[in-house]
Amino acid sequence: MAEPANHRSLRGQLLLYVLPPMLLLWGVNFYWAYHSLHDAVTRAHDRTLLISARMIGDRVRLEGERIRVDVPYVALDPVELDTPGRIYYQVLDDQGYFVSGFDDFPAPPQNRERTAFYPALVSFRDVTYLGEPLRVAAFYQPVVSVDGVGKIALVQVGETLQARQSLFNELLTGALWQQGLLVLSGVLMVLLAVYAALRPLSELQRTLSARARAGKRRRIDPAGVPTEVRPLATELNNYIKRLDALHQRQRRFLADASHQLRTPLAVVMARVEHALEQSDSQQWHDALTDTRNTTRATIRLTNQLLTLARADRGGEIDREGWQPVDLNALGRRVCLAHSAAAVAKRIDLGFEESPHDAHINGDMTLIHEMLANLVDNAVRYTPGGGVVTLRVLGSEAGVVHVEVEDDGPGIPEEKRMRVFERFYRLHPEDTKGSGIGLGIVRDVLKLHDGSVQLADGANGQGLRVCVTLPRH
């Protein structure tokens, strides 16, 4: 069964890419070496045959009309004595009559081409004689008598193949050993190169493991790693940075939640215990009413904390799941949801719809929570009988403006930047809100590439919150 691609070793992948081409090159080189050695051995032994044929040809003479020859023993020495195998020879006159040697020696074929190395002197061929394969050199020797009569004698010398095969095998074996050692050296060098190339990754892994065991997440110095690994080190640093930010946000959320929820839960518990000690039904009723109100405020605070944690991405934006949001329709629903609280305080809660396109691309839940916090703050802090207006203003410049305006007490200009801080209250004794509503607005707008500004309301009274978002 094949190993999954994601479990393959990088070292194995590199070897898979390098070793097969090396083996292929070794095979091609061996093929060339085989033929080159064969040609070289054949040429060397053919030259030896030619030398023997020349030595015999030098002893050919013309006596009258007959060709005679005295074959010197040394003519057979180069092959017969120094190397294994046998040598055969034959001398014929220009009429094809036998002069000396082996009379049944195979005759050369008619019109045989001369060898490219000695075209005017000799031709070489392979034959079978007495059941053995031979290599034969056919040499034509001119013979001239003292009377000026000239004839041509044919001298043939044949050699069995044991000698040249032995030399060829010896040379081929040596070449195989040399090439084998060369390939083995190449494989070892490739292994060392792969090890050296992957060593920075191993060191990087050991560094990260050591830091993890030590409970540290320090950044990796990109200058201390090779150029090819530097992008990986940079991305690891970015990942560590995002991980640190995530852990920091988690710790902050846990700290905020524990700090903000501990007090109302303690109040509820104390109120219930006090009510259980009483026998008056009116006191029970008052305790249950207080518990209900505190529980409602705690639920709202919890929802706001969860929304704040969801909106606080630490600069990371995940737009998966975003969708077009119609601010006209969303603003209308937010006003309807807060209409009961506005009626209870005799507040005129109005909504002004934009006649232009008011669609943005974003997270529907977060955008809804942002508008709800703005309207809730306006209704909560506007005195009874006041006016709160949510208006959506389309734009031709690729943005959508949303305004929430009230005629309440407003926010002093020198404190307008601080109200976006978490749990900041203009008046510390104020218990109407949680102090994170505008923090949610800031984080949601940051996530959606938007902005917010605080300004005075109409006629310099109240507060006008101006939100700008990019149009879809």
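Note that this is a predicted model, so its numbers are computed, not measured. Numbering follows the first chain given and starts at 1. What changes on going to the form predicted in complex with the partner chain:
- Assignment of C-alpha atoms to the better-fitting of two rigid parts between these two forms places Ile347 together with Arg296.
- Relative to the larger rigid part, the smaller one has turned by 13° between these two forms, according to C-alpha superposition.
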Contents of the next structure:
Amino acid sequence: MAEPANHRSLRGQLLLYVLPPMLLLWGVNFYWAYHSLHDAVTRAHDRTLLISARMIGDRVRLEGERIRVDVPYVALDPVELDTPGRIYYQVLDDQGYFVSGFDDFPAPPQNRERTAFYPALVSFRDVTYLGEPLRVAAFYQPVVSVDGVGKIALVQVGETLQARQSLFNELLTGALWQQGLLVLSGVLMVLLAVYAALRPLSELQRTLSARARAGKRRRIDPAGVPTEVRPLATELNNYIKRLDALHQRQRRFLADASHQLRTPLAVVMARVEHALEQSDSQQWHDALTDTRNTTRATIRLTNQLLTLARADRGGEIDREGWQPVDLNALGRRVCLAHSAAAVAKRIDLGFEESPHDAHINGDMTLIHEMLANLVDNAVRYTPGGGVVTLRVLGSEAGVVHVEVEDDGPGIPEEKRMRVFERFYRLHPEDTKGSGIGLGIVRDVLKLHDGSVQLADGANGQGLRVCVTLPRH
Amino acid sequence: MRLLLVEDNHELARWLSSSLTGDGYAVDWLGDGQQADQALQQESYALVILDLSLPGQDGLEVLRRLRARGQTLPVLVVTARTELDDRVTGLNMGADDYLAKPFELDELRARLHALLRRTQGYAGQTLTVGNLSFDGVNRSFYYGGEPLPLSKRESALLEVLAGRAGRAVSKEYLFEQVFGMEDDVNPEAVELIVFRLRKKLKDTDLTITTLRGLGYLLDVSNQGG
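Any chance you could show the form predicted in complex with the partner chain after that form predicted alone?
Below is the entire complex, every chain and molecule, led by the chain shown above.
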């Protein structure tokens, strides 16, 4: 069976449906993880930065009018200890005069929005200092002296980003690995599931190919396949059954046909060889005449066998190639074609067309062959001086009847069923007939859902074959 | 008269050309579609007998190209493919007649005659059935050498029947051939002419048989006794 080239395998298709969404989900997930990790790392580090700032703020005191600060080195530790990062600070008084730290530290912007996470007077921002990006915590520290004078100092602590960056990288890498593993195991599971789900199909395929190799009529056990595949298995079984039946019919046909065709060839061979052994030209002439007659019969037989093979669609109605067929016109054509033979035999071959519409739908060639066989049989078996009539009756709505009536010897009632069998001959000694003419009639009718009846001819003499064809 | 026989089976072609040559035709035989196509462009033939299954170029293609060139010579298609489709295709493509293999030589001869008459008329030809002969030049019938006195319509009808002697001719066809497009003529008029013809052929070896519901057939009557 030829498969369309653009059909991927089921496995491939399932993966195609599952993999891209999974990769997309991975991407979305990564985007979310990136941002939430970044937020978390920033918040954690901001807290330590604020602690450092507060530790410095705690040491701010008033000496008279002036603000002083002793920066504890421990305040700078939390950052400097664990990373290659550096920390910078600056303390200013409320007039903006430098108190301690790095005097060129960038000043805080005015009216900065404060974050909701920290109390008022605290703010965070990103700056660039000495060519390096810094995260800066700034807050205002109220300073009250013993004698009650109050002032406000601005404390700023800046930290280089290496520490948070390395933590962020570490966390992100971990998250990526985790998610990657998750996606990978997801894909593996999908593959496994696909493989497991498709296994019944593979088994079905193995069964079928084993069947083909063994040439056996092995059927698929529908109970042994999953529910979803069961209709397929059942249908396959039906198909196999039809195929087997067709195969058998073809074998029988071949056997029949070879017998039927070899016999006349053997007759010709024997006749010709016998003539070659003679020397009398009259005998040669007789042999040639006989040979021509046998060949003529063999030609007819071959045509009939081919028609039979063509009509065999496994007993099913197959409307391929059907067309409107006017039985009035076809009946006339068939009669005209046989009239010379009838006249030579002094048989009155007549045609009676229907005054009604006699169109049906069907296979023109086969219906033509069927009618030709009926008329041929009638002319063949009716003695000289007899009457043969083909009659089309089209007055009924759903069907058209065609009758072929003769006043020949007829067929005894008890043998009427048997004459439709292939190669059945009413008179076995009669070698003119092929024995398949009526077989063709039966097969063509079966193909068109029609029927045939055999009855006595007019006045109880001869035979009347009545064929009924649905108009479809 | 020169015929082209296009047939790839050598043996069949050999005996066919031999028989047709014996009939007085000049027969050119080619077994290849391409060669046939060439020959049809270069030579002048009265008729082509064309097989459909050919090497080189399919017979239907040869036919299609022939008609595409505007050549009108009659084509008799001969094929072993007996499906009606082929027949319809062949006739649609411009074949003039169709014969299924295997056929009898007499059948082929009859078709050839009919086709050639249709395209060339009886000019210079004499048509003979039994002792009856038709002179195509002065369009008159003779029986045993003696002129047969026939009316114009009787003669026209007998001409059609004699042209297809031994084969059935439908009443409708006879009517068309004899009366053409004439109005006010009853189709039964054919029966009257046949009745008169029968009377005039009573003492001859010819019989016009009535085929019930079909038409008529002219034949030499000594066969049936």
